[in-house]
Amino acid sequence: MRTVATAEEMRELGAELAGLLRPGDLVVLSGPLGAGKTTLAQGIGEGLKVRGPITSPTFVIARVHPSLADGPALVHVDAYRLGGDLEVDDLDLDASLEESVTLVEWGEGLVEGLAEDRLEISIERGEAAETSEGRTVRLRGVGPRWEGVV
């Protein structure tokens, strides 16, 4: 668990997490609207040194950000508008999963079947969310890939 006070700190946390990520990793982000999921994704993109800008892919559903530094591409997905498993299957995320870092906002309950191993990140707002940027970020590694990493 980590407390993040500002959007800049959220980006910094994302860049820090990018140092843990490698091709084939699935990252599932959850949290309410405005919690900072896309801001964290921006930091991960910066840390992975991918072509940006990283923006919320709500209306296009998925964007591929190629690496600018011989690292993995970032596949950034927003599952908010997806209606279920069949629509996730239509995205063919498993086709690029092995060579990319796949980050899915709102993917909880939809994308876990893509990989045995995944990093689940939940972001919660503080009680005074209207007046404070404070967030609590919880990391949970699932599967052997994440044992001892998070």
Ligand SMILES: Nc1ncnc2c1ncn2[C@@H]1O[C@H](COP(=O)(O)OP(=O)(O)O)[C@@H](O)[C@H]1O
Second form
Amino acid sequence: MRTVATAEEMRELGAELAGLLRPGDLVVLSGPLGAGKTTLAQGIGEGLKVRGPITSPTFVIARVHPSLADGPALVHVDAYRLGGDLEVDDLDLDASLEESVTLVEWGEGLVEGLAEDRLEISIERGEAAETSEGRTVRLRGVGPRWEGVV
Ligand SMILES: Nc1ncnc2c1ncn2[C@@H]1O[C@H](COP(=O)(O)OP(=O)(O)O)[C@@H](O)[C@H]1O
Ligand SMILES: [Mg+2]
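I have the form predicted alone already, so could you send the form predicted together with this ligand?
Everything in the complex follows now, all chains and molecules, and the chain you saw is the first one.
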């Protein structure tokens, strides 16, 4: 568990987490609207040295951010609007999964079938936080890939 005081710190945490990420990794971000999922994704994108900007897409559900170095691309998915005509299968995420880092906001309950291993990150607003900026971040690694890593 980590406590994150500001949006800037959330980006720094993302950049730090990027150091753990390898091609083939699936990261599932959960937490309510405004929790800081996209902010964390921006930090991960900076740490991975991928082309930005990473935004909260209005219409685009999945976006590929290619590496500006020679690392993996970041596939950033916002699954908030999935569930109607468009399902997670339609995004064809497994096509890019092996060579990329795939990061899904609002993916819990939707994308677990994509990979045996995944890193789950949940973000909550701190209960007794003095400021509205405080966040609690919990990491949970699922599967052998994450054993002893987080
Ligand atoms: N500690 C913090 N961590 C992350 N974001 C924060 C924090 N404090 C304030 N914020 C602000 O909260 C908002 C989070 O938005 P966003 O990252 O888009 O959330 P989500 O993707 O979870 O809906 C941003 O405007 C950000 O600047
Ligand atoms: Mg978001």
